[in-house]
Each structure stands twice: as C-alpha cells, then as structure tokens.
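The chain below stands alone and is given in structure tokens; this is the form predicted alone.
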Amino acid sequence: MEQTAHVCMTGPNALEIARKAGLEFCGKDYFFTQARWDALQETLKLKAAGEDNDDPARRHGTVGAVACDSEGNLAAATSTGGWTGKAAGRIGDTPMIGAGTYADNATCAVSGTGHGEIFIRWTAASEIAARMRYAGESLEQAAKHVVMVDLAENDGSGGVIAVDREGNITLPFNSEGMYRGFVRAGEEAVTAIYR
C-alpha cells in the first residue's frame, strides 16, 4: 500500500512487489508442520472415499487483532490458518477489506473468523460498522446483530473481535467457542474460548 495505488493484489505480481521492497522470503520448510500436513491427507482421503468432515475447526485458523490508540486511532488485522483442503485458487475473507477485516476511526476495528464464504457475501466487517454509522447502533448492538443475526441466519458460524474509538470492545460468536482475549491499558489481560 505504500508502493502502488492498489489496495489489494494477488499472485505473481504481489511476489515481485514484496521482492522489490526487500521482504524476506523463506523457503517451503518453513511453512510445513505435521499436524496440518496430517489434517491434510486425512481430508483428501475423505473426500476420495466421497465422505466430509463436519468439524468446524478444519475450516478455521485465523489469528486476528485490533487496537485503539490513546487517541482514537482504530486498526485491524486478520490472518487465516485457510481452509483444510480448499479449491486451488480459493480467497476467502480475511484479506477482503470489508468482509473479514475493517478499521475505520469513525466507527470500529473489526476482525473475523468463520465461515469465509458468508462473511464475503455479508460484508460482515463493514456491515457492523455501516450499522453504527447509519442506523446509530452501538458496537455492541451492531456486532451481536451481524454475528447473532445476518451470519447465523446464513450458514455463517464464526464471530468477530471489535473495538470503537472509545475503546469499547465486544467479542460475539455464534459457533460453540471461540479463542479471543483482550486488553486495556493498565489492566489484566482477559483470555476465554467458550461462552
């Protein structure tokens, strides 16, 4: 975003971007764990033998966080463990400004995590903060909509973290939990994955 006008960009083009600006790149070994190796082979041999797996957590691994400065200043960001054997080419929401990440002072930071799909075709992220700025809803009244509402209605299990420039913070989640924690300055840090 500070060498180009473009906001979001993929693929080869992206690569050569990032080797431009001296970003460091590591080679395959890096990326590789057992585990998530493992979660592979077995959701390829499921869906060889034309099975699926239910369990919402091979669809979810997504680190994300957002922050309010001492003057009001909102940031979020998002990213996804993806989607254990997802389609070759598939982008979900994480980075779509507007669906899994948004940040903008005169409203809210918000970062999800769920069902991608329904985040996109709901512009979550954007819609908990079109909430507050044309209906005057809280943050908490937008978000637990969206969430609770819009998203669970849909198909869309996941939640979101959220914070207004007042440093108000919620944390709603339509699945059975959610890992998220918070803190304020001066303060314990909070932690919880279920209700």
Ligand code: ASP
Given for the second form:
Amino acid sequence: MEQTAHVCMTGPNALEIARKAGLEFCGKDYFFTQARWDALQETLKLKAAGEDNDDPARRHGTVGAVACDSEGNLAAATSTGGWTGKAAGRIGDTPMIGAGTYADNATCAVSGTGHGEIFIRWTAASEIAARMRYAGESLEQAAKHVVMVDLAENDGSGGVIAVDREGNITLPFNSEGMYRGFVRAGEEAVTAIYR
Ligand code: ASP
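Previous: the form predicted alone; requested now: the form predicted in complex with aspartic acid:
Next comes the full complex, this chain leading.
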C-alpha cells in the first residue's frame, strides 16, 4: 500500500513486490503442521467417498486481531490458511477488506473467522460498521445481528472479534466455540473457547 498505487494485489507480481520490499520469505516446510496435514488427508478421503464433514474445527484455521489505541485509532488484521480442501485459486474473506477484515476510525475494527464464502456474500465485517454508522447501533448490537442473524441463518458458521473507538469489545460467534481473548491497558487478559 505504501509502495504502489494499489491496496490489494495477488499472484506473481504481488510476490515480486513483497520481495522487493524486503519481506522475509520461507520454504514450504515452514507452513507444515501435522494437525493440518492430517485434517487435509481426512477431508480428501471424505470428498473421495462423496461425504462432507462440516466440523469447523477441522476445516478452518484463522487468527485475527483488532486494536484500539489511546487516541481511538482502530486497526484490524487477519491471517488464515483458508478452508481445508479448497479449490486452487479460491480467495476467501480474510484478505477481502469489508468481508473478513475491516477497520474504520469512525466506527469499528473487525476480524472474522468462519465460512468465508458467506462472510463475503454478506460483506460481514463492513456490515457491522454500516449498522453502527447508518442505523446508530452499538458495536455489540451490530456485531450480534450480523453474526447471529445474517451469517447464522445463511449457513455462515463462525464469529468475529471487534472493537470500537471507545474501546468497547465484542466477540460474538454462532459456532460451538471460538478461541478468543482480549486485554485492556493495565488489566488482566481474558481468554475463552466456549460460551
Ligand atoms: N474465513 C476463512 C476462510 O474462509 C477460514 C477461517 O476463518 O477459518 O478462508
């Protein structure tokens, strides 16, 4: 974003730009974990047998962060391996600003995890900001509606972590659990998995 006129790039030239910018690169081995490899083998086996297993714990692996500084500046970041067994070339919600990741100082910062295709169709992250901006909803109301109604009623399992410029935090999810945590300056960190 700082070195080209663009905000989103993919493919060989994105790699080239990252190399030129001096980003650290690593081999494929760096990304290998036994648990994810096993999950992929299991998914491929199920697919070959014509079965579909919808266990999100096996299908997904995403980490996100949102932050609010002392001046109310908001930021969001999300990183993912995507969806186990996805087609080559599939782009999920994570790098799509407005779908799985969004931050706007006027409203909130959001990072999502879950069924990316549905997050994209409902532009989940920016929809939370839009509900705050245009309908005057609080962060909690807006995020709850998007996760528990828009996503949940449309096969969009998952959740979001979000913070607004006053430092309000919400972490709604419609799945069985979501690894999550938050911390405020000078306070103890809080972590949870299930409700
Ligand atoms: N949302 C991610 C994707 O669909 C997956 C995940 O959150 O686990 O690519």
